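Next comes just one chain, in structure tokens: the form predicted alone.
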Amino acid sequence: MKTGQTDLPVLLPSRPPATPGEWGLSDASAVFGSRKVLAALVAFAVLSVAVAEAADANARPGILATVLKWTPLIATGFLFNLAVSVASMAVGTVAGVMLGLGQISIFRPVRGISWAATQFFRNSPWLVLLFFAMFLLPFEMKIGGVTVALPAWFKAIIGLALPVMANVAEIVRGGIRSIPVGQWESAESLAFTRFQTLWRIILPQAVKRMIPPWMNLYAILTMATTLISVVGIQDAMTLTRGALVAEARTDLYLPLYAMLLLLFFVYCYPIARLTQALERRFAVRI
């Protein structure tokens, strides 16, 4: 044992790579979940068509043929919903990361403003924020003498990005705060600056804890994109209603909405399963 040396706090080593079993991804069912759940939903959609057929045996054309006729159009609207969800998530994530870092700033004004903005948008109804964005943002802006139009879909993306921003800010703040304070103290004892500590030590560990709730938020956002139909944007929900109006048949309500439900489920359910797998992989308990 050497003398004349003092013990300094040591940064904890990173977690060793997990075995394949820890990922929960040893087979495809770990990501896509139980086949029984998907089969049950498909069976529900098929049963909806069968019930509608039985209720109106004289319908022309048949229920199934009509549903298949409108499927490409509704699927196109669903792809538009996905595009809106990706764009809103990207904008909200970038703004949310900055807002979340602002909440841990050493400057009190920055910390206070970031906290107030986070709490306001996080606790406001998504539909109300969407209406504010649609009706308060101008139809066009002049930038350097050039007039730039702001279409409705762009304003819808901004409206959905606002609550996403606030929730991402909380995810970032919570992820950083979840790292033991000893990590900061150890880095400080090794002469790391605050920026170096945050960028090289804290964030690499916190990101692993942020990914599962971030993915869960994206799944929620994807399902919430149907709100844009309320403000007159042509998405999957709007096109489904249009198909029902065009056919003027009440027996199509259940089959068409069941098909729309199936589209969202098939897209969002694997995300939920992957989120659970990542929680097990990173040993995150939320």
The other form holds:
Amino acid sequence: MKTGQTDLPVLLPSRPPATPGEWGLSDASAVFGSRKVLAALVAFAVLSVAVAEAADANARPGILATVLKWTPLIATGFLFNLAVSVASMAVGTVAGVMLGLGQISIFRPVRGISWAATQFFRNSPWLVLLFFAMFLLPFEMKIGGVTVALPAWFKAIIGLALPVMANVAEIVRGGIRSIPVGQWESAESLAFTRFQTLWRIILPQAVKRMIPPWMNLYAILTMATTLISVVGIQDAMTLTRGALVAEARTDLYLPLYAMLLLLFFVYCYPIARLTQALERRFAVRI
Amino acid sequence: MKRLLRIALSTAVVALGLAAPAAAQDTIAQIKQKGTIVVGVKNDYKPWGFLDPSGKIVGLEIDLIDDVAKKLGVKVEMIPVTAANRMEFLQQGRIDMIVATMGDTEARRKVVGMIEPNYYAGATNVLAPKSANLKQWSDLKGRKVCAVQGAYYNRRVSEMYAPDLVVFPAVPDALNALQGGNCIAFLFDDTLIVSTLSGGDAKWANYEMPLVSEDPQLWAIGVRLSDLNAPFGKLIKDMSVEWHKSGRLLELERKWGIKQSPYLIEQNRKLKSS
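In place of the form predicted alone, output the structure of the form predicted together with the partner chain.
The complete assembly is shown below, putting the previous chain first.
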């Protein structure tokens, strides 16, 4: 990387040694937490089935058997939710990083627009944004004579990416702002350009601080993907409802939804633990 | 000169047709070219269209769609729709046909081509615990009544009898709320209430259908308005006549455990004799 056109003897930042495993966690159990949590989880599952089973006096096909019968289908729907969450997070992160950097731009208009966009999307209900994306985006689009179909799942990804974008923008802005101003001043005195300062000095430190809230946001987004069932997309929530309709048994209501809840919990809880572990690890004194 | 005029006119008609999606080319030809007919269906309305554990959609309406597909020699692609989006999907060309418990109303006829003869007729009633002691529709006034989002009878009932409607996204949620005592009755299609009550579930032993069914409503298969009098619409109409005449619909009712609807029996008799 070029360090700018200057004859001055400048001090280049030292490259941190790329040690593998620096990000890895030495303590794997930290991710899955104590055994207590796992035990509580299993107990919850057993309990919700047991309660329903006990309430069901007449011997129809068992609740557990019925729940298991529908599990593969609902799990497929759950994978779809995960795919939507990953895609929304990717789109939202890319857009959010740009918006976040825009907020610290030295050009006033860029700063203003970025700030306004962030505030708008951060303070709007997710479901309402999703509705806007579903009904404002056309069913197909003409791009240079080629008609591209915009399927519902694609629109849902955009709809969910909007609030994610705004939240990521705030994470990025906050992360950068959390680095003491002294670092900017020192870098400037060492003749680093603004871009160099940001890219080589500020961001490497700030990213570490952004990771935990970013992961937190991802977990929240994953749980929020069930919102897409409201706009008619066949996700895990819709399929669970479909299973309930097909069985036409009110005693399945809680067990089936409990199963769905467990799927999300098993996925999101480790993320929460990992976030905490990273937070502890990155609690660096600068 | 006359001939030239005719050509010009027909070109204009074709050009106009192009403006409306998928009308210029005959829909049947299009479906055959694709090799699939795309149909908007319900997947949360047992026994008309619902899921089986493998994720396939099955039900009475699906059997009708299979008949159409067999006739055309194509495969079926089913897109689950809701009352809120099915007509939009049809107009956009995302689906070729709606077979999704759609009530045939005057307002909808302006947007969707409704196939006649209608394949089913339902009426509105409520499912309520016997203890609620409902005698007539006006007893619902000011009381909490569970309903399902997007059902055509919600509006009429709330205008006429002013119940406090509690609207749920789908049938199981509403039934669960009824059992949980969140409302005194569940507003629904009468044949489905009969099916629920006669299903032998002990949970419904103390429930009844206390009112006189109201507002008979025909259900129709929907096609695009431009298809209604085109070959595609005509084909579906002919098939619909055949379904009534041959007793296919009555047979399907039995297959899916629906109470014999007087409408279907009457249509069967009428068309047979004609």
